[in-house]
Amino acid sequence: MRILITGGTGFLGHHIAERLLEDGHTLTLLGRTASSNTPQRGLFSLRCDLRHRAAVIAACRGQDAVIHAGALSAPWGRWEDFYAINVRGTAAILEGCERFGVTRLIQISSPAVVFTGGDHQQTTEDAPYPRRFSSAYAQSKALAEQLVRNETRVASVILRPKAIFGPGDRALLPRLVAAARAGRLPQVGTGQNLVDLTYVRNVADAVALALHRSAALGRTYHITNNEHVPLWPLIRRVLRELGLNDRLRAVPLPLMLAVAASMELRAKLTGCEPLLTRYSVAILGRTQTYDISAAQRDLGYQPRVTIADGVAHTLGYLRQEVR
């Protein structure tokens, strides 16, 4: 198939393109900066904002299928930003199916529109949106599904992926690891918390399936590890593994939250962004389990690399940046 991916040049769209190479697809990476893939046979670059709703359309002329895991991922920023990038940008993209007979989308989402700030259990896809989103990500990604959701001339299946981390990640544990090395990372709550994480792999296995898997067309998946982790003493591993002090204050939630609501009301006011924000707290400190079973039944998706593995490729990347 010949295959846009928008975000192509990211963290998520690397590992989707690798993937999808090595079956055989042509693919067209979209994203604001060059690609870091090797050049090669069938793979070609196109350097593009989201905001540009005409580049974004021309894009999908000639493309069986476009995979958008293209979107601005950030606890903190303007509204603005997050509704031309992630909503606009998302239908511009429908606008680009349709004009020029996609006959694929692949729209990539977080379990994020359905967090409610409290504890999640094997929560279904089935959950309603929160009637007050945890985050202005959290909100645009919604809006983005709904738009999916309600376009019938485009074939489309939404995918949910939890907390994605591995090699080239920069964004969850890089993060936590900053933290730890400036001395600023306190244990969130208990530490008993239940989280569950996708090593980004086994996110781009789930690319591949929904692209061919006809039971899974206009339905949305959660997709995660399935391995329902003890967040703190993962993070606790990882920091010992990097030579890091793990041992960690630990804060109570409420304390935290608290903190973090008076640091967005400063930021409000100076245009800075948070050193923390309430949405960050609670992922750090709350339980959020996912349930995969759609995905396992109509997309045959079973994670292939464990936490445990996907742990240790992800260190041994990490130590390589630190050289």
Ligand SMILES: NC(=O)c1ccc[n+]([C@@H]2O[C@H](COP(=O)([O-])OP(=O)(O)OC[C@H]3O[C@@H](n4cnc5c(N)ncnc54)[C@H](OP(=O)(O)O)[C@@H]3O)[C@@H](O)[C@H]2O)c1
Given for the second form:
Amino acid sequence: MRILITGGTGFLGHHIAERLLEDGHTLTLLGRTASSNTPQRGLFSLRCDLRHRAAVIAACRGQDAVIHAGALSAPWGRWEDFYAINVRGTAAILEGCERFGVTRLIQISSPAVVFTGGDHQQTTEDAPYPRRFSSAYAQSKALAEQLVRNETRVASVILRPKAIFGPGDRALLPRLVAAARAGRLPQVGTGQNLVDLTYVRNVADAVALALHRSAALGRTYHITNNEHVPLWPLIRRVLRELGLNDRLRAVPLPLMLAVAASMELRAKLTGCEPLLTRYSVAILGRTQTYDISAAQRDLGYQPRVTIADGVAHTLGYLRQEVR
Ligand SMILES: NC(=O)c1ccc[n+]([C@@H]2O[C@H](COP(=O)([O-])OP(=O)(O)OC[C@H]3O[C@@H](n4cnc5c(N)ncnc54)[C@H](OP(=O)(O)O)[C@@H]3O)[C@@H](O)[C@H]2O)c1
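Switching conditions: you have the form predicted on its own, so give me the form predicted in complex with this ligand.
Shown next: the complete complex, the earlier chain at its head.
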């Protein structure tokens, strides 16, 4: 297949590309930083901003499938930017798919769209969107999902991978490690919360499956490693392996949320990004597990790389980053 991967210059997009090249597909990687130098066979680059509607529509010409992983993915930012990139960018992709007869769209979304800020246990895909979204990012991803679901002329599958980690990640573990190195990482809450994480290669496998399974069309799937991991013991282990101090001071969750709320207020007044947001605090302090039985049933998805192996692969990368 000829496949356009938006976000092909990013962490997940890179791993999806690696996986789909193995299947012999011809890929075009779209991003603002796409390089013109892609010497590998079957690989093309397209420098394009998702805010440029006409260019995004044109990028869909001649493609059999589009994997839409490009997004502004951040805990903080201006709503106008989230809307322009994540919502209007998705609208342009849908328009391109419809105009040029693209036979399948895989929309990369996130379980953040149903995150209420409280604990989640084995949340299924039919959980409603919350009355108040936990972040502008979550709200924009939910609006994008709704656009995809409502566009019945484009055959689509929505995947919601939870907390992706692996080599090349710049967000999840690297940010925690950087905070710990600076002596600014407290344990949020009791340290007993369980989370679902997803090794990046498993997400790429889910994408490869979603390209071909007709039972998945028009549906939404949670994707995780299906291992409910105690988050703080894992973070401590990673810090120890990197030779960093793993003795973290525990701060009660309500106190951390109050501190984050005041930081957000100050950030709104000053325009500077806050160190903490209530969203990022809740993500670190709450239990969040998601049911993946629908993906197992319809996609035949099974996480092939375990958390233990995924962490081992990631540690090599993190060691280089720390150096
Ligand atoms: N990481 C996670 O834990 C996680 C969890 C759930 C869902 N997701 C979703 O997975 C997808 C990939 O995220 P990631 O973790 O790989 O993040 P990332 O490394 O930050 O990648 C984001 C990608 O989006 C592209 N992008 C951002 N703004 C753009 C714009 N204006 N125009 C064109 N391209 C733009 C970036 O390319 P350029 O910078 O080259 O423009 C980059 O390729 C996103 O849809 C995210 O919402 C991630």
